Structures are given as structure tokens and as C-alpha cells.
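Let's start with one chain on its own, the form predicted on its own, as C-alpha cells.
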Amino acid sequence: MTTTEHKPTAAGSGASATESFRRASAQGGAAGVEADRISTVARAVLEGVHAAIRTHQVTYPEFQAAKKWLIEVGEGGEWPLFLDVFVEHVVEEVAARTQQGTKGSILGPYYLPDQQRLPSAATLPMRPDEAGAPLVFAGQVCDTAGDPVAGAELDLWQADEQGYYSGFAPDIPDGNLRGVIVTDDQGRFEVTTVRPAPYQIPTDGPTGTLCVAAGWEPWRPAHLHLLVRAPGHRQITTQLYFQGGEWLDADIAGATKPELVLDPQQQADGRLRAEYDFVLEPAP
């Protein structure tokens, strides 16, 4: 059985999030925002602040211990985590708002891109003793006509039997249940790998800290994570989930919707087997 010999820090977890981050901001870049967007935006959001201090009566010794906080969150490369954890399930609902297809989701904080491509009927790259169940993960990419979308990628990544992510953790191997998995010319797919596990966000730092002074649980059900994406087509950023899975009602995120849970079926070789259908839409 596999086993990770050194939990991964949430210093470590931050660091590599925010290079991961800066290494996918500096390769895509982001569209300028015009003056009075920034004005709007962060004069809504100050304002929201000073509606909770005025309404809470703040005192300043809280004060303190917010900016103490906030500085430790920036110190610990913490930001792509505690945003992606309580803030990007917002972002991700209004964009929503517009879209059609698949159902999205967050990208969350552990994506690493430039990873294998494999065909369509693949195994995830993965350790000899791998643990977990094994699971087969299969469907088909169509456009919102219903036509199958050949060549289509599905960028998939997931925690280990663990709840660990290569990249993210030490003493996984790098692009560990990580890869591109390329549709055939009916846009289906069939991926090998194991059913991976419900996981804490990193307890140790600045975030994990917010999460004990307010009693929350700083659980995310069992998830794998999806970019799917072809030409002239819209990128689906979304997580699938597992029906009946521990913390899928409670999900620190908050990302969970009923349109993204799986129900995999016990094989008679003994394996899970989950399937499940994108709908692309046109690119804008």
C-alpha cells in the first residue's frame, strides 16, 4: 500500500500554489480591466468591510488580529488558497449565469498544466503499489447539438487514495494521477485510475487557522478535477464528485452541485466504473 511518509505542509501546499499560479498567469496573461471596473469592484468590496465592522461593532483588538492574519496569509503564499476555498465558488455562479454545457465548478488551488497526453481509452499515470479502488471513468464529449467532439482533451487531476496531490505533497512522483486524455473520433473516453479521497485543506497555517477560531470543518468531499476543452468550444472547468461521499453536503468550498455527482457501479472484475457526458458550447 502506498503511503505518504511526510504530510504536505500548508507552507509547502501555498508555495507551490502560488507558482503554479504565477507559472499560468504568465503563460494565458488576463485581459486588461478598465480604471472605473477596478473602482467599482473595490470600492463594493471596502464597503462591505466597513458594513461588517460598523454592523458587528469590531472592536480594535480584533482589528489587530485581522491584519495580523491577513499579513501571516500573504507570508505563507496562502492567497491561491484561501481565495480558491471561500471565494472562487462565487465567481465560478456568476459566470455560470451565461453559460451553457456542463455545469462548472472551481479550478481550485492544485492544477499543474503540461501534463502527459494519453489516448482515449488510457491509464492515469501512477505508482506501481497504487492505493484505492480501482475506478474506470468513461463518457462522451458532444457539442449543445449533440454531435460527439473528436479530439477533445480532458485535463484531469485528482487527489491520491490519501487525499494528496503530486506536485503538492512530498514523496509522490511528479504528474502522479495526472494527465490530457485525448477523445476518440467519437468523442469518447475511458480512464483507468483509483477512486480518490476526501481531503483536509492544509490546517497548519493561516487559513487552517481561520477554520478552527470559527469552528468550521476544513473538509472537500472526494473529487476529481476536469478541464475540457477542444477548438472552437468553450474550456468546462468543473469537479465531479462520488454519490454518498463524506463531506459532500458540508464542503468547505461550497462548490458541490447535484449535476456534478457520480454514481459508480461495482464491476464484475471488482472495479467501480462512473460515466459521465460533457456538453460543450460554442466559444464565444
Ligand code: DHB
The other form holds:
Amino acid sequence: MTTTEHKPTAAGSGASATESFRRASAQGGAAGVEADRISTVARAVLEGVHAAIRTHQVTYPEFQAAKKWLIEVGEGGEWPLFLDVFVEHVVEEVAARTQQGTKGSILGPYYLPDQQRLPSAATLPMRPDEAGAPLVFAGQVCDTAGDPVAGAELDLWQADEQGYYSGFAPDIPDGNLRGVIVTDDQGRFEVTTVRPAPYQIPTDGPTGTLCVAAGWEPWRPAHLHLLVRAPGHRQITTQLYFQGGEWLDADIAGATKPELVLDPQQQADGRLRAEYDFVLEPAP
Ligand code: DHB
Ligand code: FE
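Now the other one: the form predicted together with this ligand, given that the block above is the form predicted on its own.
First the chain shown before, then all remaining chains and molecules of the complex.
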């Protein structure tokens, strides 16, 4: 970043994440939920809250502090950030019970659809002076029978070397470090990018304030986000992490899995190269 650029704010990324979530759910990303499920699950959540109050003898001032904080989460547009950091990994864990093939991970709040389509060997859209260690990420998409899946789409998005996502931070061009790579007739891909930085929950908003107040480190390890899809196959939502990376064992979002860790090696040309093969199961 140059000094003329301004730093992202929690309110800025929160508002963008909320707007992006509303767009996605309007396009069918959020299903209607039946009344008896609402009753069952909402009651269980409330009972959990009641139990916490009794167990920990919560006082009126503490209750009012919680109310104030909840109002601020809403006003700051931080519900997508908060829920994806603290809750989504358990929803993913439940979904994973019926999932074969490559392990999944959380979607998070920063996915944007309709990015540039790229051939199997491609460079992610990036600024001419994009900071960060050059990284070649390559592999193959196969089905559960071991056959290559030609024409599979890897919808890839990542933070930059400062830990910021295009579309959610000022001064990063739209589509930066985002793209849809299409596998070749052997199901292979090779994408050139830069190694992302760890991600810090914005500390100037209510989610970050909670972390600081509670003494929780507001960090996620560096990661690549991926949706992997092909006709006739169940889409995978996942993330890939980096061996030895900071926060790998202390992800605030609890979304790492040992099967999802890349081990990049330095190539002769000085660039890092990481390989990962994906396995898609048949559509349910
Ligand atoms: C959040 C941000 C991420 O980049 C991610 O992968 C998951 C969650 C968040 O701030 O909620
Ligand atoms: Fe992320």
C-alpha cells in the first residue's frame, strides 16, 4: 500500500459483506425455513442463552452491555463477519457428515460471484505491482472413481499480502485476486498468484472489540478460498492453508483441517509452488 491509500474499516467491510450477503440470498442462497424447525432451533438457541445466564450468574449491567454490543453488530453490518467467524464452522461440520471427496471449509463473508473466467493455465487478475511472494498453485480435479474432470471450475478468491479482499476494502481494484479457472481435458490447472497474508478481523468494529475484550487473538491463518464445481458433481466449498503459517493452529474461525494444508516448495525460478488435487463426489 502507498501512503495515499486509506485503511479499510470494519464499518466499510461490514457494510459491503452485508450487502453482498443480501444479494446472494436474494438469488437463492438462503432457503425458507419451516415453522417447526424455526421453533425447535430458535428454542434451543434461547435455552443455551438462558443456561449461560444461570450458570454464570449474569447481572443486569452485563445483560445491558450485551444488548448494546448486539445493536452495534447490526448497525456496523457485522453479522456476516461475526457469524462466519464464530458459527459457520459448525454448520460446515454438520454438512460434512454426508460429504465425500475433498474436505470442505467455511465460505466466509467475502465471496463474490461472476468473476473473470480463466483458462487452465492462468494468472489471477492482480495489480501490476501486487505485493507478496509469487505462488504457483497447481493440481488436478478428479471424481471419486479417480477419473479426471475436464472443464471443472475452480472459483478462487483470496486476500492480498496485507490480508485484504477486493470488493471489501478501499483502493483494491474490483476482481483483484479473484477468478474462475477452468480445468483442461486432463482435469488439470495451474494458476499463478501471490501468497496471501493472514487475515485479521477488523479490530475497530464490535466483533474485533469483543475479541480484544475477551483476550482472543482476532486472526485467521493465510488461506486460499475455493468453490470447485462441475456439472453432475456436488460443489465443494473449501479453503487451503499454508504449512508452518502463523495462526494455523489458532484460527479464530476454527475452520482449518489437516487435510487442507498446502506445503509450497521453492522452485528453481524462485517462485513458490504448491500442488493440490481435488476429488468431487457425484451430485446427490
Ligand atoms: C471471515 C473472514 C474470512 O476471510 C474468512 O475466510 C472467514 C471469515 C470473517 O471476517 O468473518
Ligand atoms: Fe477468508
